[in-house]
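Given next, in structure tokens, is a single chain: the form predicted alone.
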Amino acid sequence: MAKPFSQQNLRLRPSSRELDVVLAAQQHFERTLVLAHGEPVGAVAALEHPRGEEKANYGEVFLRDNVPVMAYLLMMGRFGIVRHFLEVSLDLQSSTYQTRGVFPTSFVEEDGALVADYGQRSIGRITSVDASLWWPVLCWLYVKRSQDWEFATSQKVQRGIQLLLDLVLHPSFEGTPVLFVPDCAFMIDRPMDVWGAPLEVEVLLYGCLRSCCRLMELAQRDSMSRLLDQRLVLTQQWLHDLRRFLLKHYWVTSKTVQVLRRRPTEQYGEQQYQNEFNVQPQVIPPWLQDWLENRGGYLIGNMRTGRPDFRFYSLGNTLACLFGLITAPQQRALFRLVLHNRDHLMAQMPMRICHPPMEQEEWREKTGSDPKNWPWSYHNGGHWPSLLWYLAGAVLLHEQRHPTADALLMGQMRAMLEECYWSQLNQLPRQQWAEYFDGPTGTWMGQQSRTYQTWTIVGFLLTHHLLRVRQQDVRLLDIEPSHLG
């Protein structure tokens, strides 16, 4: 049985090497930056290991991996690289009929030409959805921080937004406002039974639509386009419907689970909507009782007809805080849940990507016996240090938005973040900035983990910056407009 979190971390004393570690991480980060058309365009996924064993595509520029990179560059005021990254990604937006509007998963410059991957070279040939949804978010954060209004209102950017919205908001057989995707279509990019409407994709869709609205509102000032007005109204309505849907069907507390367990089933007709997805009480896992305690709450991983996924996904829940999808009281309920379950979610190497992991026959059936997703490894309950900065951002942004709310709870969250920061500072340099960690406590470097992983390095730098350098920079992560010039 795992020791209590406080006992596990008694030996993690503040290190006198803090400055040395930060400087080394900054040097590693500078080495990850690569050029396109002669100018810095972003970071590779991982630095080449001295033994030269890295896979070739880890030297490509992945949109997903560059989210923390771009956030860090914006905080450093290095706007030129961010704009170049956005422009190159926009130039590579797909124009083919079937994938029109999709942004590339990754790109690389070869012999002076940019080569993009839309899934045709990936393992399992899966096209990532999150790359496309992240682009408008990063674009809006760049515009808001740099006040580059000309870029936001340019025909090129506005056309890219419309192409993406055409792809995302098109009519389908389903009447719900969520975006349906196959397995492996986001950060969890190997089979994990996350097909349907996975939380991370739906929260990113929410952030994407909010950002698109902000960018269209800027263009609307200088345009009398009736089509733009109509598209803005449609997007705002979809955004409203999506949030209402997620809060109704994904948000759970001890109270809502008790209601769910007693709802009728086999309902038919438009008026019978108490149990729209015909969820049987037997599918509610018993571990939820202790997980939720009395005052905790979180967004479940997926809602599918008769098959909700009650697993906790760290990135989707923390992004829901940053994007303002869940309310302030719900965010504090999420923080209470994290504190209550920190032995699972933080443990030795903060933080776990999802919980609980699939084991034994369930693992074999639902992952295709994928050896990388062995129980307590990789996406199946592995620990990813790159996720900590999202939680730090969510906590610090909540404090700035609601400075007088539940001082005791927020003090406990800050104390936990401090322990997690020191845990990473003491371990990551020794573990060569590994991609992920294995085991129930995340003690062991991942069996197939890449070393000198870019988002591990920059995730640590972001956590350090927000906790030590300039806490108010967390406002960068707020997609609500602070000033529109």
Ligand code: GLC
Given for the second form:
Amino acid sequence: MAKPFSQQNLRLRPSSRELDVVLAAQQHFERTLVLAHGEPVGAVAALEHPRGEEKANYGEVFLRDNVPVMAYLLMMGRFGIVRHFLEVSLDLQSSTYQTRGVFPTSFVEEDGALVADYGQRSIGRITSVDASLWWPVLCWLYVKRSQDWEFATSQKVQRGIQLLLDLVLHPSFEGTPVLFVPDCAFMIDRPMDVWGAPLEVEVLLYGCLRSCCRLMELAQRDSMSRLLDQRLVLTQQWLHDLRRFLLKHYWVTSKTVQVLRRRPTEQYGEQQYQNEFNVQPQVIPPWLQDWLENRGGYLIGNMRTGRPDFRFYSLGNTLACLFGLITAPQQRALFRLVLHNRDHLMAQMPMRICHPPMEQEEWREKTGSDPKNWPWSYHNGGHWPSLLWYLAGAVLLHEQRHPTADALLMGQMRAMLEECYWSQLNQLPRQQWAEYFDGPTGTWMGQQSRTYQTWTIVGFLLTHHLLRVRQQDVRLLDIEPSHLG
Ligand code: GLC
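Could you present the same protein in the form predicted in complex with alpha-D-glucopyranose (GLC), rather than the form predicted alone shown above?
Below is the whole assembly, all chains and molecules, this chain first.
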């Protein structure tokens, strides 16, 4: 168990408010934890609204909202809660024919019984794909940190993984290694034209498959199962194809855009083709020129025949660094892009979920006139403080993996993170740890924002922990097995 904050050796100015803010955040965090079967199981999405407004499902334990919660608990050495969360979620993995293998978006204990939502209760009745993909990642990070090999190799965990892989590794009409999903299938759970192969889902698929391989390898050590061997080979091949596909079709820099703009179109037949999605040069948006400048790069939001989505999605890109999907030089190109576009991406409240927002006619058509996803609001260009720690994790992990690479750039990234941390520290308590912020500068608390949102609170605590307390704990987020323990 880690020492409580007050006893840790911190680089704190004694007069600063930092200590008070962190202690208050820790207290709020403790209040978010709820029980299942009498034991702490994870956190609700938001603490009750202080003005007692309608709660919707923010009182439930969302799998995605608990990603930072579990990361934080692992850093604090509170393994019991993480294991219980994993077990309860696994028990709730669907076993009905049409959804077999799917993990719930959220669950809650009501009158002693667990009730799970697979999308049948949510607004728009959406199934979250990301919840299922996160489970093996969290499971592997837990096993790696706690060294609970017995849990990893248990029959129920191994069976859960196989059920999940059945959902992903099968022939499809598209014949590509990506997972096709409907609109709203991940953190962006309202219509935003993110159907098809959205970046966040594909990057999570990559992290998920890598974690499944690690967990299967552990079981393979003490079993002679030929089926397991075959599954492992197939999963590794899929991973390899998926990474190649994403790097080829999603990664853009100023150089690649110039190639894209000059490719032939309407190429028929099986001969050598350069434009397999038949993308017309006209779809490349003009804002990309300044956005990328000379040395920036990022993964675009989606690739669909004739219609790539060039929007920048913060979470998909930062996860691509954490999971090692993009190479080290590509990660640094991404960091340059973030620095160059800092006024957009960070502004007053780090960091923007997706850029640029859809406006006017496009907003009307693509969101179905959704007032919550109004331009510069919520998922449509809004600012989510909960996203900053992922970027902090990506930068610090990069530093640990490549300590001598581009000291100037990494120094600038560090300085930027530091300022972002201070801007959260100064604003979030006053703004009641709001869920999201609106407007081009992200200054205003989101119009329909919940307050005391768990991942805002715990995201701040994680950023604090990584920047101030134990930077080396960022290794915990590394899915590579080489740093066991
Ligand atoms: C909103 C968000 C979703 C989150 C949920 C609970 O629906 O769009 O990503 O999981 O709230 O916080």
